[in-house]
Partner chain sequence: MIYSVPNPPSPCKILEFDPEKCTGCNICVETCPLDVMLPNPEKGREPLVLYTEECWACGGCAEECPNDALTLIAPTKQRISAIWIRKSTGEEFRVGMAKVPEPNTRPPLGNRR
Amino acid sequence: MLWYDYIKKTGKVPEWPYKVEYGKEKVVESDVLVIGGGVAGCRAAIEAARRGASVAVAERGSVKRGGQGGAGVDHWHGAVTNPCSKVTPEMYTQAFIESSKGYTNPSARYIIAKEGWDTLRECEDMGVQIRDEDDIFKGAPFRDEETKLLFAYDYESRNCIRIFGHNIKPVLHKTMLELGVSIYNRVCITSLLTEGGKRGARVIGATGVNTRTGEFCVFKAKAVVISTGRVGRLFNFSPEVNQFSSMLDMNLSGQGFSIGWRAGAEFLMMESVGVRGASENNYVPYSTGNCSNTYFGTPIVDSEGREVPYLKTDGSRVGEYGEIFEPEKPEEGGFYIGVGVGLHQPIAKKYRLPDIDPDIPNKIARGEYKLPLYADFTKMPELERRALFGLMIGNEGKTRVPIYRNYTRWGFDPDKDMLLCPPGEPMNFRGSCWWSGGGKGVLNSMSILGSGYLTDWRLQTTVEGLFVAGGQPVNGSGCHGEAQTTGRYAGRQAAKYSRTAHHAEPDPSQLEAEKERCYAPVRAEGGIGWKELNSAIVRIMEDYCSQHRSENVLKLGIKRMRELMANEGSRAYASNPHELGRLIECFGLADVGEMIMEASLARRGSNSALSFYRTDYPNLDEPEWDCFISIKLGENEAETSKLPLDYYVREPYAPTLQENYSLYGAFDA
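Could you produce the structure of the sequence above as one chain, in the form predicted in complex with the partner chain?
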């Protein structure tokens, strides 16, 4: 029953159902603390526990179904060492370097490529179905008859695997419980504890607030892994209309960046914010017709039955239907790099597949295609259709229930039906982009992409004892393969580190100051609430940190942000522990906003790979600025420096990917 209906009926406002004890301390001690129990965090916890460490997981929501990956998974990228793959870890890493013009994280990419298949195989052991055990797809061009593996997108090179992963989180959750991992749900981590309370010193734990009870949690640990996923709520914030179609839930708010920033860790690519395709303000992904990502390969027809062709990268039409799934130049080492792997667009041609006619908007405007368009599943070969709707939509995040279950209950049958692509503006049909989410979203939504912690080959940050996984390292969190593999790897590293590290007592003044900061809002009166504060932060970002930036505007933006937080921010109220959690996240969002604006200030050159434009430095791609900008919080101010794009194979590291992986990663693997 809606709360609204309840008060309308009873005239009574229900009491907060949980016992509230603001500030009451709860102390937890473990070898390894994992912050964020998404898929990356769960894998880190499982791996560390298997290696004998005692592990605590602090999760903002609830581990069993929480996080971006909480609702399921249907395709797994980067499993390049699977027995059928024609791609090597070196090729895979190189594809990312080329496609992103170097603005990626090759060490993490290489780790993912080396260990992705093993990570997936362990999912199978834990209880996720990764093969066509029931022989439903016998004879399909995307099936390997011997291993019964099913491949997605690129049927030639076979490095992305279709899986039946709707139960991924329940399975990981169960394994964690079996291994004795202690799980603390509904705990929003608010800060990292450092030795002696000093910024930049070794990380020795974290603090958190329970968002049901208001309790103050103090986690003491020898090693900490941050795996809090990506950053939302910084642009385009209006959950009343957007949240249902969002790709990020509200718990993904950048708190995981803010805590590391305050602890003195270095970050890269924070300036990487731009207008991107996004699903906000539209439809639940895949609820309407389109041909992108999971719906890749769906035939599109116009209202008079005219088929919209898929074109190769040279503009020629694909012949047979199956050619859609073929990379164009396999002999030159070309293969499809994947969808949703957190890359800047457009990616190098060598690593693309054919795509729907990019000229649709003009053709619609000229009347060549008549709206509405439809996704005509009936035109697909039977097994392709089964794989797409029965397997992928039936198992992927946010589609199993809102699409598969609901649509079929109302009679939808892909064997017989076409799905409408809501008409709107011709521009909405740019590329194969998410038409179900595209529309207005594509045109006006900014988002942060690829930013993250600077890590070494152990996935340790620049602060000792602090490891990161999933969406936290640079260019992280585009997919399960990446998140789970880096999680497993970081867990292994953290467990090893914790064997020689000692427990340190938190600095009492650091704890006191954090408590004061966190609980001020429950005593505040007359200020504004978290939503108003969140919206104001977003306003600043949209006004002062849009696609085209300049020094004077960015400086005004930083000034506004500080002003906002010193005034309205410091007096904002929280009426209950839930609002308190959301408000503390706003404090973190303001930090992330500042990090972005500071990094943008430091990059004094426009950059096409990052879609980064400075109106006061309009020259594109000056060699002097073909580098990373590293940023950290110094004594009081942001400190920035340049870092070469190939830092991961320079001193102190070895000169090749292979050597570094053997040196740092491959211990008792």
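Show the form predicted on its own, please, the one above being the form predicted in complex with the partner chain.
Excluded here are partners and other molecules; the one chain stands alone.
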């Protein structure tokens, strides 16, 4: 029975269904602790367990379907060593370096390129279908007849693979159980434990609160992997409407950043905050007509049937609509990267897909095209249409039920129907992802772009014993396949580290201080709730850390955030363990907000690659500031420093990607 049905039937709010035991300790000991049970965390746990380590996983939701990739996946980036690929790991990594102007994580990108195909093949061994086994797409230009692999975006270079991944998370979950991984669901991790309780010392575990029972969990470990995903709920928050961006989920609270910040780890690109396609008024992903990402290549027509052309990077038209699926070869040495890989800057020309005519807003304004526009699936070749609306929409987690199942039940038939693109102001059609706030005349939301921990070639942070995995918190990384690959790699490294590390007992004073902090909200009286506190944090970030920033405003924003947490935050009230977990997440969001504003203060120069603009330092891309800003929490205040963009091939590292991978990343016995 649903919550509202129960209230309607009984006339009262249901009682909390679990026994509440605030403060009761549960102690878990393992060689490796994985924080976050999404696809990156699952692969970290599987790999560490396969290498002989005892593994515990702490997950905010439920591991079986939790995380951004929990409901399924339709295509896998980074599998460049597959037998059909014409892209090398060096080519793949260089494409990201060029497209991001160096503001990425080339060590992680190279690891992804070297191991992405192997990671996918292991998924196949576990029970995920990655080939066209039933010959549904036999003869299609995107199919390799020998391997039966199906490719997306670039049918010539063949570096991105379409898969039937609707069951990928249950398969990973089953494998974890078979390997003896201990899973702890509904646990909000609140802090990292460090040796001697000292900031910056070796990480020896973590603490958490069970969001059903209120129990206090103490995880002891020789190595810890953080795989908690991106940061959401920081610049936009409206859960009763449509959350903020339906591409992100409510559990992306920034805890993975906050706990590392408080433990003394260093972070990069925290100042990289820009406009993303997200607002509280956006549509469900892929629910409206567009031609971005999964819908790439979908014909777009206006209300009178005029076709809106796709253009190459040189401005010439990509033939007729059937020919978009047999695209011209990219520039010499180039290939198509695709969409959804953590690149928020314009992709370099020789790696950029053809796109819809960029002058379409002006042409709409002049009346050359009549609104509304439509995505006309009927103009697509049959196998392309079936691959898009059957394979991809039918296996991607965010679309399998809300779009594929529901639209089909309601009578939508891509063989004969078009999909309406949301009409609105002409300028809302700059770009092709129109469901994400486009067409509604609403200012899109801000979000951190590419931020994450500073890591070495082992994906170990600057704090010993702490590793990271995933599209974030690994800085500059990307999507589902890339998250699984870095998870697999980090799990291997954590298991190796744990062989020579020792267990250390947590510092009693650190535990007691964390208990006091965590349970303060259940003792509070008359304070605000977590939603009010979250909304106040969002308001501060919107007001004081917009896309155009300045020293005075940023300093005032930090002051406002600290005042909020010292006053309303200290009196915030939780009536049950679920609300307590959400409040603890709000405390973490405030930390991340400060991190962003402190890093923004440290970068005294506007930077186009980071979507970073200082009104008091308006000169764009000055050489002095062509560098990373590293930030960490010192004894009392934030400490920042500059780091060269090519630090990953400078001492103490080797001068090439391959040499470093061989030294630090290659498989051992």
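None of these values were measured; they are calculated from a predicted model. Residue numbers count along the first chain shown, from 1. What we label the rigid core is the largest C-alpha set whose atoms superpose within 1.5 Å from one form to the other.
Once the core is aligned between these two forms, the alpha carbon position of residue 6 differs by 2.6 Å; this is the C-alpha shift at that site.
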